[in-house]
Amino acid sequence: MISVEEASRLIASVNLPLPAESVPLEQASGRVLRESLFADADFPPYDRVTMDGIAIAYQAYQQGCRAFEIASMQTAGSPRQKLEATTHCIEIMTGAIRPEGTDTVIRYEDLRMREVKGRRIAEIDPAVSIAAGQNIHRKGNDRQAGSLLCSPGIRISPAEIAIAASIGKSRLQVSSLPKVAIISTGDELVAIEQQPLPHQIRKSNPYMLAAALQEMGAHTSLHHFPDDAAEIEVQLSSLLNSKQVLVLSGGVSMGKADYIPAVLEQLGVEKLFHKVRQRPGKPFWFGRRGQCVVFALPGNPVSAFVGCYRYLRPWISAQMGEHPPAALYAELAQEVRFKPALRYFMQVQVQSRPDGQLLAQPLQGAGSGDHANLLRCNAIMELPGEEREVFEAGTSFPIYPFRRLA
């Protein structure tokens, strides 16, 4: 039996090439980019007017001028014109390019429009106190043309789409998406649609597993396997060869159906590691065999989720090039005591203080099969019991969320 830390040592150890692939922007998002992403001109490409009213020379405002006559108006999109007159001024809209001859722009709500023999004038209410250049966003302030603007590694998001399209990007190359085969295990498990018997209770870890990788764009197939180890065999030889991931769930502890290890290996998988010293999900087996990767995961339910956003994600984020988030801490709201000299990953609830900081009330439940109690939570904790036995209240310690923590 292993450590936590060796055992996601040993994880990350193994690499899955996933290939860049080249999609339309707008099936871009939610994917992992693959390329640099360079300004294409400066940011903004010219002056750009920030507010509606009046385009001026501020030269003409500091000689004390306080009226100004309206040679023309400019809208966003309309070519730049030019303002002749210093003692004139143009109307402006917000986005339009910056009119040739003036710095300056006056918003609406600091004049008075009035008309005086046909002559439109614009004049500054006097309680105004105008600022040379003020209202302009000005050519290359946000980024120089040939910059830098995104890195590969990132999950794109609505701002990055907005990015490409400013530069001119209708596809991307991002990270291929992994075939993953989720398997359950288990004469007592029967399909959802069914009415189980006394002795029987549906399956829910592969729906659980599959919506888990499906979050992170993973293309999914579900699978059982009865409790038969020639059929097993036959099965698990044909996903070894047509899939990149097998994430099974259950038949890998101690008992007489237990046959997935003994499988496994029988079918030429290296284990890597077999059980690890935490609560819950001790009996989880990793291996590899060429470019297949097998997590075997307990298969009590709250084992199997715990195993899934500790090891499995974080994996599979990685495999797709993704810069490793920040570890997020939080703090313990209540003092927890916990015995076995195991890590132990407990189910909080966790939100946020009016100071800013998390905090994390514990919500135990009823052991690794009460994934009821997983309604309550959204992150686990992970804390190392194999240190200490006693947790005090304020105390922070890492939390994996599963849901927004808002």
Second form
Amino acid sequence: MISVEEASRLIASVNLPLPAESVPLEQASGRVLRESLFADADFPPYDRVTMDGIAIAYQAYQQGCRAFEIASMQTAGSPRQKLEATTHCIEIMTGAIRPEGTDTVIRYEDLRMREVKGRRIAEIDPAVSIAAGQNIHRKGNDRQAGSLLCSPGIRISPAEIAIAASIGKSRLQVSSLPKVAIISTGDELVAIEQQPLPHQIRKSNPYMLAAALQEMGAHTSLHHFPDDAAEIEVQLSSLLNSKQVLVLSGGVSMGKADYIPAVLEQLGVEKLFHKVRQRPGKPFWFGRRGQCVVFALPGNPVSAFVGCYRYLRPWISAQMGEHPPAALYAELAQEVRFKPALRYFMQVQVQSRPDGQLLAQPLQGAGSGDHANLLRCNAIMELPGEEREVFEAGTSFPIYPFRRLA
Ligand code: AMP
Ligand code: MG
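Shown: the form predicted alone; wanted: the form predicted together with adenosine monophosphate (AMP):
Then the entire complex follows, led off by the chain already shown.
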């Protein structure tokens, strides 16, 4: 039996080749970026007017001029005009390029418009003071042409989409998505559509695991093995040749029908570990054969859930080239006692306190078979139970959220 840290290190040592692929920008959100994005022009690319009003030469204002005759109008998207006389102004709209000969924009709210013999005059409200250069977003103020905007390893969000569009990228290089086979095992399991007999239950792990991996973009296929060593061997053998990742649940403990570890080894899958000093999820088996990586999780739904969020999802994210997210911590809302010398993955409901601290309410449930308890929770908290038995209220530990925390 190995520690959680050793298990994590062994899992991280196995790599899956996920080459980059090109996708249309409209399909890139949520994917992991595999190229650097550079500014193709200054941000903004021209002196951009930020208010509707008039553009003047500040020099005229400084010399006491407060009323300006409107010489012309320049809207956003129309070519640059030139102010010929500093006693005049150009009526200007947000998004327009700063007209030549002007350097300052005064918004309509600070003007009084009047008409004198067919000529329009804009007069500055005497209560308002005007600053040189105001209401102009200077060319290159935000980023300079050629500067690095995004590095590989970012999970693309709408913010990156906006930037890619702005620099003329209609396609992006992103990580390709792994093909994952998700396999349930056990003769007590029946399909969702079936009415279970008194000694049967419906299988739920494969749907849970597929949902958790599809959220990250993985391609998933569902399979089922009966508790029959010969049958497992035939089916496993074919999946080992066709998939990049196998995620099994069940059949890895000490039971008489727990054939998975033996058959995996028989088929030449190299065992990197079996059993981790943790609860729930201790009988976790992990190995690889060639280009195929095998996560064989215990069958109890909460054990499989913890294995997925603590090991499988972070590993897939790393294979996609995603920068590892910073660890997240929450404070225990009440004391927890846990006797076994095992890492304890405890179900919690995390909430944000008004002072900004995250607070975790322990909701321990009835053990690893009680997956209904997950409905009340939003994260798994990792407690170093191998070191101590008492975890005081107010102490902080890492959390693995599986829903939005708010
Ligand atoms: P095992 O790890 O095969 O000994 O299974 C442990 C427990 O988890 C048993 O009570 C199984 O019935 C249950 N179990 C295994 N696989 C699933 C599944 N796919 N969905 C729901 N429960 C399962
Ligand atoms: Mg079983």
